[in-house]
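There is one chain below, alone, in structure tokens, taken in the form predicted alone.
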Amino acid sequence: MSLSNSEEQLMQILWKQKQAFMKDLIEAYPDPKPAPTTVATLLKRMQDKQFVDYKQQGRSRKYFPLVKKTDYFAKHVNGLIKNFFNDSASQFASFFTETTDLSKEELEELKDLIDRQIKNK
């Protein structure tokens, strides 16, 4: 299952507090924040989705994230490489690294960690 726009936006900023009270996650945003409503809906679907849960303390809730960022981010990119570059990560890589304006130093870098993981193969 995937976040809408909007919950992975509110999702990026659970991520990056760990975990956090409604106002908290409000006050994160950027301007002009949403409502609270609209915070409280996003949350209760992405509970729904099994991305979030929350602790009760007193009369707040306290929300945390139930899936990892890098989890979630694996899960895009392996269905990127799959709908778009015939299921091949070397098309991906070739893609990636012919469209971006990578330096030679992180190509380098690429390179040494590609090295690795064949190393540890």
Given for the second form:
Protein chains: 2
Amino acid sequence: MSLSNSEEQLMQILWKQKQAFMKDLIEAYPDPKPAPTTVATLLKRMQDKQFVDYKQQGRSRKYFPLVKKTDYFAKHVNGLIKNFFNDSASQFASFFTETTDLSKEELEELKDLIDRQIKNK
Amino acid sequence: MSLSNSEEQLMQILWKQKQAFMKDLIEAYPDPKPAPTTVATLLKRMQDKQFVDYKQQGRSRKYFPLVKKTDYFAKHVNGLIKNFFNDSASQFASFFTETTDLSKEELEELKDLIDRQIKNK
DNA sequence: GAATCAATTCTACAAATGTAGAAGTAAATT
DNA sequence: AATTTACTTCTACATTTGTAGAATTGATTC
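Having gone through the form predicted alone, I am curious about the other one (the form predicted in complex with the DNA); can you provide its structure?
Now the full complex is given, and it begins with the chain already shown.
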């Protein structure tokens, strides 16, 4: 089960805050902010999908993510790779470097990073 | 307007075939294949969204993509980058190389590719 | 030319998603 | 204690998505 768009948006906020009460979440929305009930519905659905949980903190709930942003993200990227590049990550990688336009510096940085990875193998 | 999941699946088939009649599309589906009417509905919705068009070819229609797979894909990736990495492609890149596991060969290949890109700047 | 085939259009309907009102509860404030 | 605040639950409803039957049409085969 994966997150819908508006759930994902909320998840972004939660990831950023690490943990938050309703109020904090709503505040973090850009205007026009959704109704509290809307956020509540989303949170409940996200609980059902096992993406968030909460701890009762006094009278209200402190919500927190159950999945790490990077894990969630990795799954996404892998999905994309599977879909668009017949499961070839390297094909994806080359596509990526060609398409997104990185500056020379960024490319150098990336190269170093890859170098380090190579040495790690 | 973007494609829904099942629309995207169909789009994948169409991209692969470059152009196709209903029959070809349905054949390309893994079992259980959808009803022709299902595919027809999807195709019409995709037309509305301007992702496909067709040429009347004799009695039936030859469908073809209006958007290139790479363009579509680039938009996706950029969306992801925006969402997950505050718009920093390089941050994404380093995340990517760390997370997806490329073989040593693939990494070497990628490095060369980046090298060529650097020389191009 | 009757029956079949391939494709299309129209219509429909269940499930998922986006959004929020109404009503309830518990704590904080006046 | 009455009111307000913060939050939650229940319910609801419009829109989008996934899926496909019924009916129609034009071409094809028997």
